[in-house]
Structures are given as structure tokens and as C-alpha cells.
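Presented below, as C-alpha cells, is a lone chain in the form predicted alone.
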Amino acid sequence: METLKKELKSIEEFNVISDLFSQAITGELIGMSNFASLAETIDDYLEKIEAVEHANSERMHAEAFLGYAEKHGLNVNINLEGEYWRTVREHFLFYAKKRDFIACLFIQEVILESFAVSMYRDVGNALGGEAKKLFLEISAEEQEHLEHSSDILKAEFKKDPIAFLAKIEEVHFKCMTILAQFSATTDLRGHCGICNGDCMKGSLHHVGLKIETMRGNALALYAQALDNIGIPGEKSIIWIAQLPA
């Protein structure tokens, strides 16, 4: 079978697609680990089962991306210790060790899934073909995770709005700051440890993407998710505006 590398117009296109898949696979493996850790924060057995099912879903996503990469001979680099993904995982584990289910749920099913749903959609539409089908299918499944959290967080908000807002604001600035740095036009924390060579953000134009557009779409979906939970717009808009760019 002819590899994707032979079919593409340039080595630049091959490299950026390899990096996109590397980021997606690493992100899914972090999500898998987070959902597995989330199960340990839950007492309700049905919610515990669902967290494990979500962990398995992330595993299958990672395997699907890996299967495509292997089929097409992509040069993937999977690094769970990369600067951005490792830091997000560390923040998640901080709350998991405290058995803070709400903080963990917000990190995984609102912050991370907002970026996954939106960016997978953008990447799929840009790449087309088999890759488009794969990215859009996984984006739709991640959308279910994002929606799953809404009712739980909305109910928690109603119990004690002041305490809830204080917690979500803290988690937002700890974790969404990392993704904002990751999606800025330049790597604000240095090299991600995943891209082959220089940061892929400078090469996205080779596949018809722009990091500014991808970031904007992801933050718009995140803002919508906050609105669905019931976070007042006058707060969420300030939270998002204060993120590094």
C-alpha cells in the first residue's frame, strides 16, 4: 500500500500531519489516564462505571489515530511527558488526590473536551478524505463527553453558587491557562516535546489551518460550555479574556 507520505505534495505537509496525529494520540492517552483517575474520586457506582467506560473510549480513540498513522506511515511522536500535556495531567492529579470530583470533571469534560471537539473538527475538515472521517467521528464522540458534564455541573452550581464559582475560576486559571499557552501563536512555555522539529503551528498553513482560527473556535465552544453550566457571562468573558495569547 502506498504511504500517505508518497501521496502528499510536500514533506512539509507530511510533517505537519504527523505532528497533528502525535498531538491527538498523546491527548487521548492523557484523557484515558484522567478518566481512569476520575473513577477513583467517585462513590456512586454508576458514575464510576461511566468514568471507566469513558477511559476505554479515549483508549479506542488513541488506537484509531494510531492505526491511521501506522497505515499511512506517519512519523508520530507520543510523549506523555511533553511540557503541556504533562502539566495538565499534574493539575488533574492534584485534584484527583483530593478526591475533588467536580474539579476533575471540569478539567477533563469541559476544558479538554472543548478543545478536542473543536480542534478535531477543524483538523478533519482541513485534511479531508479518510482523515476527515476519523477526526469528525471522534469529535462527535467527545461532544457526548462534553454534554455529559453539563447537567452534573449545573446541579452542583445550584447547590452553592459562590463556592462553585470560586472553584471553577481556580481550575480555569490553572488548567485553561496551559491550553491557552499551548494554542498561542508561539510556544509560551517552550517546545511542547511532541512536534518533530520546530513547533507545528508555524507550518499549519501547509494543510490549510491557522492556529488563531483553531484557538478562537475552541475558546468559543468553551465559552458556550460555561454558559450551559450557568456560569454568568460577565464572569466567563473576563476569565477567557485574561488567558495568555
Contents of the next structure:
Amino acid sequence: METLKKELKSIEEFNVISDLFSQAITGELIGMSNFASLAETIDDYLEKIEAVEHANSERMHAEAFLGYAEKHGLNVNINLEGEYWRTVREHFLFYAKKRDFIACLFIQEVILESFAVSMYRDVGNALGGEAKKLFLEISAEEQEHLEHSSDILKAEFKKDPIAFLAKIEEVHFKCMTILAQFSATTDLRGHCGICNGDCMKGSLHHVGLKIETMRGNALALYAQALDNIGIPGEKSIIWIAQLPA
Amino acid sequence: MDSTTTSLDFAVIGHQDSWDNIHGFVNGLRTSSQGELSLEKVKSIFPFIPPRELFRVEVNSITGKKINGVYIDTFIEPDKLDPRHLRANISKVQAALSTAKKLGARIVALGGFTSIVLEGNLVEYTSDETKFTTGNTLTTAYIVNGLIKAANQYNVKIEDSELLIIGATGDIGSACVQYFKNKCKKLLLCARNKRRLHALSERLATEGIKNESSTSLAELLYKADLIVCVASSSGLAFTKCKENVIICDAGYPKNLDTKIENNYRQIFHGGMGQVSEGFVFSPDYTDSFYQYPAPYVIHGCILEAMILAFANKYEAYSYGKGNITLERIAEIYKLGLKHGINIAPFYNSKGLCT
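Can you return the structure of this protein in the form predicted together with the partner chain rather than the form predicted alone?
Then the entire complex follows, led off by the chain already shown.
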């Protein structure tokens, strides 16, 4: 438990790292719950099995982050009822109840995974050492989820482009708005309910991170994910430009 | 190519030349309930956006033919065009080229800074279905014909004039040198690269072409009767020019009229053309793109791709550096006229020249 604390230069650094792990664990648990709910929306048994596997994979990610946090005595706070994560989960459940597999897939595997893949990469590279290995490995696994969804969504887009675009636009504005508010330089919906004390975004520099860069990289990956699905750039630029910042 | 896309006659790859334009464009996309974003916030998001198509373009010819294209923005930051950011910018241009290919564009013009990747052979530009052009041949055609037109307008004899070419060793600059070398009294050559400039000067001297060269603009500027600027204007220090000099500002950005004393006869933004039958953007972003004092004005480099598409001439017309020929300058100019595309009316940042 003392190993990391000795390596840390300051209490601020310890607090930021604790908050980063709190966010990662909470996000993984939300992902786990979402994949479990997603399995309910699927008729194809093979896809259903895959959704449960993904839920299990998110559980293992949460446990891996939790294991690291415990080993290093981090002050983690897991709160699935925090403002942003709870709202994202509510939007997901709204579509899950409608058995809208495509909307659920888009929320979990495109929106949330884009942010997870990108932000884990940034955090891992900033923290270095054992934490880097952990974040980058999990980022790579989340990348697979992102890629898995692309082919399904692309095929769905081809079936009925107009209906697909209308649905994705609606989901984008519901869920990306939450993540855009969450990743803005100041919390646009108030405190996240997860960070210990004040919002960690103002303290990220203690570990060599900047929220503007993390948000920019995540948005870039999200935009690329939209491109991979085949959503026209003239459409996605409007979607991105209309997000809160 | 994705089944949801249709084949495009052309694509244009470009970038914005000021943060003011970008700020205006982004806020133009937002609704009143979403509110305006500050310039600071726009600056913190814009550079991360991967290259993508922003709008479709339909261009009309006087023959009645219509062609369809797309504008792809690289999202290169306007204040990061210097060599320090070359690697990052090239990677954005490469991503834009991939987008153009994916969209099935048959010919692609690389506008403004982005042409550097073709001029310097920095990327693989050959493709079976998509051809790339810097558009520099038509830009040269509009520069040289524009200068001749301006000289005629003011009864200035080119053969009695000393012509200064700023950026003389670049692709367009060296084409201008070739065009005017036997037409003016003396060539004044200015460029940043001393070795290339010396080699050009020596070569012209062996051909018997009277010329003088310097990396220092001040050493040549006061002697010039006519000036063509095809260099980046950032860092160019303009001291006193000759009384009544005629200046074709075809550099980037075109802002010489804000840098020099008001003793010129005429200064116009060169290398620009006009489509007589017009074009339509969809969505209509004309408030943010291609705002000029005359309608349907657009850069020569972009028009080259459109003209080639009108002519069904899908080939890498302008590529590499030093490959522009006098024959091709004449050919592309003539092809443009056939479709109602000609040199833009003279204008500068103050408006149309009278």
C-alpha cells in the first residue's frame, strides 16, 4: 500500500489518481450493467452470448482497476448514482426498455467506448508504470468493443439510411450531451458525485493531463467511429459543433 | 466506397485561413438555444476534429453541364502552418485524401497549404479511381494572365518592366519565371532558400535571361515595376516600393495591401477565378466560405479540379514541383473558358478594384 504513496510527489497527485480510478471503476460498472441490459434486447442467441461476455469483460475491468486501487491505497469513491453516470444509464435503460438494440449498442459501444478507449490511453500514458500497463490493456480491449459495433451499425445504416440517421442523431444528442457536459472544462451539470472534494479537472495538471486534450482526443475518436459507420461528415460536424463545451 | 455515397466528380481539400472564420462557422452551426461558443472554446475543440466533408458543391457550366463535388476540411489550425507543425499537418492532409478516396471523388484538388504533400511528393498520390492535383497550373494561368491584363489596363509595357517574383523557386513561382522570362526587361527573383535561388538565377543567366536574385526582399523591391507574390506573406517585410507598381498578391494569406504603403497603382488578389454560371453549396455555408467582393469567385487551384471534371479529364494534372509547362498553362486556361470559368474581377481586401 505504501509503494505508490512514496512515489507520489504530492497529496494533489494522490487525490487526482484516486479520482481517475474512481471514474474508471464507476464507468466500467455502468458498462457492465449496460451490456447486461443490452443482452435483454437481443433476439439472436449468439449476439446475446456476446453481450453477456462483454458485460463480464467490463466486470473484470472494474475489478482490475479496483485491485490496483486497493493495492496502492487509493481513496476511491464508487457512485453509480453520480449525476453524469446515472443520467447516461437512464438514457440507456430508456432504449433497453424499448428493446432498441441499435440505440443501446450505439450508446455503449460507440459513445461510451470512444471516451473510454481515448481517455484510458491518455491517463495510462500520463501515469506510467504499472498503471500505464493496466489502462492501456483495458483501452485495447475496449477498442475491440468499439470495432465490433461498427460492422453491425454500418449494416443497419445501409438497410435504411434515413431512419438510422434520425435514430442515431437522437441518441447522440441525448447521451453525447451528457458526456460533453461531463468533459467540459467546468462541470456543466454540477459536481459528478464521484470525485473526492472539488472536481478533479482543475487538478489534472498534477499528473501531466489536461481536460481539453483528453476531451479533444475522445471527440476525435468518436468522430472517427461515426465515420467508420458511414455517417456523412457534413452531418457529424453539425452534431459535434452543437454539443455543449 | 460506402453504398450510401455516390460517386463524385471532384473533391476539394482545404483549410480555413483565420480563427475568425472558424469561430463564425462553428457558431453558425449552433442554434440560438445552444448559444454561441467563445473563440477560446472553439480553439480547444476544432483542432481535434478529424478531416471530413463539410458540404456538397454543384457547379454549372455555360455548356449546360453540371458537376457534383464535395469540400473536405482538414481542420488544420490557421496559425500552425509553419514547418514546426509539418508532420501533424501532413497527417491531417493524408486523412483528408483518404476521405476523398472513400467518397469516390474522381479528381481531388489540394487547396492552399495542403498542396505541399503533392508538391513535395510526401504521400502516395496515385490511385486508380481518384486522381489528385495541386491545381497549381490553373493558379499560374490566372496569375500570369491577370498580370498581363492589369498591365494592359494601365498601359504598362511588360517588355519594358522589371518583374519581381517573390517565391520564385516554388512550384507556381518557377512556372511564372518560365512564363515571363522572355517577356520582361529583367526578372527580379526573391526566395527564402539561397541554394535553390542561386541555381535558378544561374540557369536563367546561361539562357541569356537578365535577372537579379536575392533572399532579401528589400534589395529588390524598390526596383520592381511589376510584382508577383506567391510566397507565404507571414514574415515578409515590405519596405518602399516604386511609385505606381502593379502587384499581384497570390501568396498566402493574401494581405499585402495591409503591409505596404499606398503608393501602388494597383494591388489585386491573384490566382483567383470566377464561375460565370455559378455554384451551389449544400448545406449553404456561403456566409462562412468563399466570401469575396464578386459572386462565384474561387481559388484557381480548386477550379482546376472542377474544369478537369467538366472536361472528363481525370488525371494528376499538376503534381510535384517544377512540372508546370507553358502548354498546360494555356490548355487549362482555355478549357476553363469553354465552361465559363475565367479570371476573377480584380479585387483586394478593400473590395473590387476600380
